[in-house]
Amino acid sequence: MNHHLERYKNISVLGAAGKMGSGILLLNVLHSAKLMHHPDYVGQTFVVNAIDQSFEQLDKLNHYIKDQVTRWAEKNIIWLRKAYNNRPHLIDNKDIIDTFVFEALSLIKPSINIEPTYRSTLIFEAIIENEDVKTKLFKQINDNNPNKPFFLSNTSSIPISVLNDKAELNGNIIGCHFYNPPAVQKLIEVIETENGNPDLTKLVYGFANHMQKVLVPSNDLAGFIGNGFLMRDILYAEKQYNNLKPDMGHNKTILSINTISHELLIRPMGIFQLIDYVGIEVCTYIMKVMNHYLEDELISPLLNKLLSLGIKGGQNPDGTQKDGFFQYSEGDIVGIYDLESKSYISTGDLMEEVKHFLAVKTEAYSWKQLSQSKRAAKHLDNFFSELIKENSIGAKMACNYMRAMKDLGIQLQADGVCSSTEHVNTVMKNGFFHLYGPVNNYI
């Protein structure tokens, strides 16, 4: 019997009711439910402990998991019919789906106490991004658990070696950074410590492959590849903002740079809309955490200014977008936060002025168009080859932005964050849904 698979028989997810934890819990429930049908595990007991701070949160979590498992079962009915072919009384698809959902949900053991983790062999962690809180919890579990559990931390910015040393885990920890939402996003950044347990690495790669995830190794430097790139992308945009603002003012400058990074770089969102999506408060916090470990200062006066005015961005509990740099209606940008009046004003007339200022003649494809096109690479090549020739302000700004992002990708490799710029490209394409990597031949 595979000793790696034995580890899956008792799992705990810390922060299970949170945005990231709920998705990680779902993946583990599906994984364990599928393992129950493996010939070596028929009739054996599986447990997935869902640990969080309140039963109210855990009750809401149960509804989410049931809905998602049902959807998964409906999409995978062919596999399920084979899995249940030894139960002749299950005839209709609905009966098979209901049975699978019941069995999957029965794996979950909700708790607001930490004690269930003392019997687990795998600990998935998705709690607050705080070194002291994480290490205190890890050490408590490790000291009370005779099974020498493996810890998989979803930290997006704290070096794994720091967590390992402070919690005295002897290499039984690995960075397993899922992207939001974990159930949908294919990307996982994997961060090993220098003297990490190779069995843990094998387990993570096996789990990820089984769940059809795209794995990218990152070296153990604060922020890793994803946030290492994004935070510096934000600071580049802010640098351009500072250059343009004296002549154009805050509102037109924000709209100009957002338009460049969205429409002319053909990204799913402009940089300031992306900040709103992640959360202004979250971005500033990530920079603060990274600064604790890095020599270079990742500080955004612009984001700090908005925070001081109570503008935080992020999402509502139902997934809708909160207002940040921009005001949103059904996901669309309809207003911009005006620093002078301290209120949102319409973007309608302002956007017309911005388009006139940028004066781009080359017609851009939309990200949505190309994301669904089998000829996307050819269209991108044609578009950027024309844009480079153009002499408009917008074209020059877009090309400069692309050069800066290429330099950033190369710098991440030079700084030892990753061993290849292809890893940067893979993270940006899979984690941020860019159509092309920053290190490319377009520019």
Contents of the next structure:
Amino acid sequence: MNHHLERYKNISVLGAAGKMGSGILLLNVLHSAKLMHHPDYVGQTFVVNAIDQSFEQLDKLNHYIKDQVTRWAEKNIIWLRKAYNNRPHLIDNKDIIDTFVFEALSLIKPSINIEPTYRSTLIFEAIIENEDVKTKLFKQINDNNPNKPFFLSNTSSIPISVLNDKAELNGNIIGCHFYNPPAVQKLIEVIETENGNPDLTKLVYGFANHMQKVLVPSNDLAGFIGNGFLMRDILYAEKQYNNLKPDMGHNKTILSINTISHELLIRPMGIFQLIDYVGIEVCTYIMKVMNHYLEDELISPLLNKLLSLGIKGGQNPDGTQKDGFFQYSEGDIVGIYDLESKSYISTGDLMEEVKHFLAVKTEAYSWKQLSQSKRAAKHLDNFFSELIKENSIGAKMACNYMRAMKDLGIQLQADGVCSSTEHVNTVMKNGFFHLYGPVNNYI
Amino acid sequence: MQRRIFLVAGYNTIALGTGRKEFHPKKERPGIEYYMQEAGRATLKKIGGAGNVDESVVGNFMASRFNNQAHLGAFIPSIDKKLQYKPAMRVEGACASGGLAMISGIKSILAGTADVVLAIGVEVQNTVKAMYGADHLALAGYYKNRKNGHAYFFPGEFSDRAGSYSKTYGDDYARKGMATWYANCIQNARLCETAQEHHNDSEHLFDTGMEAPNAELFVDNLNYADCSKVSDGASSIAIVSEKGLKRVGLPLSEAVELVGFSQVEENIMEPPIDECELSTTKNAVSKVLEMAQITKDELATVETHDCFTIAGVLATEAIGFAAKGKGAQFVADGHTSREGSIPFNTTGGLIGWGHPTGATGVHQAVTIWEQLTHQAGRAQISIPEHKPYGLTVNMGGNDKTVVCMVLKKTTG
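What would the structure be for the form predicted in complex with its partner chain, given that what you showed me was the form predicted on its own?
Starting with the chain above, the whole complex follows.
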């Protein structure tokens, strides 16, 4: 009997109906549903408590989980047929998929009360990014739970050691920072505390391995690698914005920098679109939380200004993009928020002017094309070696941007956030879908 | 044969599915009745209208599962009001359903109960995701074998054949034959506007065909390029007697003559006699050539049932173009390409044109009719004077039902 696996028999996910929590719940449901077919556990009872604040939210969660588990089952039908080989009456793929979905959904026990967590051995947490709220909840569970549960926090910015000390968890907590959406994103940042329980570390690595996730160890410094990089990337973009804005004005400056970081750095989206995707409010909140623990201060007057105007970005519950720096139609940028008129104006003509201003001659493949290409590395090499030779404003700004990102990656290592710049590269490639890491030889 | 039989007025809808630019899995698509009507009406238009038709037959495998619709014979009057209260029926023999529709029409002509038969084959399969479609298609095998079969049942069955062939004759040897088969099919499909792979402009066809199978994602011995795709489509053609030909008012030059047919069955409850041989196909081909009183060397072209590339390779052996175990070499050497000694599947076959399962047998007849009457457009091949024949091989299940026809170019 595997001691670590025993802990999966009763799990709680706090904040299960939230954006991150629902994904973490899904991963646990799939993990436990698969575990039920492990020879040591056939016929045993597994529980996954889905804890959140209202039944309305939990009801919606049911649909999401059913849809996602079904998709997983369809994709993994070859494995499932083997797993259900001992059930003679399950013959068609559909029989097997339906049974798996039913069994997986049966694991979930929704609740708006905290008491079910008192019997859990693993507590996954994905609630509000607030030190006091998290530690109060952890302590309450720990004090009432005789099983000495392990806590896995999805915090993206609060040091784990702070949560450990304040909730008196005696090292039974680890940072397990999933990326959105957790079920799809391969990356998990793992943050161990100095005197953390080694069994917990082992358990997390086993979980990640079983769920085919890529783990990157990060040191326990606020923001860790992912947000440590992103927040400073945002501030670099803002610095360029401040330099360019007096000549170009707000709209063209935003579009120029967004275009450079999108098309010339060949990222899935430009930096300001990424801020919209994450949410302007979320970004400023993360900076605020990080500032609480860090010596250097991360402040974005630009984001704060937009927030003061009620421009927040982020996503609608159905996953569609809310307007932020940009206005969107079916995911595409169609407008930009004009600070003077305080309304969105079309980007059509502006983009023409921006392209003319940047005047880049080297032709680039799009991120989408290269993300599907087996020859991406060669194309990137060719593109950047040409871009670096160009004298256009766009090429020079892009190369400067890349240099700054490389410095940023190196600085994260120097600051002790990670032990290797390769970890930074892994996070940016897997968590942000960059085609190459910031610490590279292109520049 | 006691009566002369001709085929005229063939028609194919497009084979719709992944690869066609019109296809979007989340957008609404035409239903099965649309395909039957499009194909049927096109043939009727060429033969002077439905008033000339004595009876109709539709070949379909699995509408009852893919479309929740049985009783397709009763859809025939929806094609044209003049088909109301005339005989029509649906026949089924898995992927050989279209071939059986042809056989059914042929027998009506031979029996003298009809002089003009409208034969349609139809299948609409993109209604479900692939893993559920696999359940439906698996019914072409013995259901008691389903439990222990692969999730993708028929790819699994033919993967076993490819595995045996590779093990016996060499992995790389077999793979090169299969990859060449795939490349030929796509190149041919590019020349046919209705083909599912018509828009495939890959420059790396052979490399794609050579990709190693991934058993974790699919089956042990086939890659995705080895498999025909999921298709929606219909084909139709008129089967007529001499009297019927006069009635529809078409010249002999627009007809091909049926000079031989065979239809054989092997016991579905038993495994293949030899995984490296299409025994039933071999038997059916032998019978059809004997009936037509020709040798394989008089064939100008063949439409064979390449539901998987290995089935194409094995068909070259079953027909006798290559000795046992030499089919992969025969294909790799280019003999089956459109410029080769015996062009196979000149509009792409099942791999390239598409495989709307119940329509395939009729589609094959339409393709040979097009080639022998010089109506194949850009896909037209040369038909030598001394080789006026074309052969169809339509297979149901894992070589369990096979229908063959030999068609002859008409003179005069």
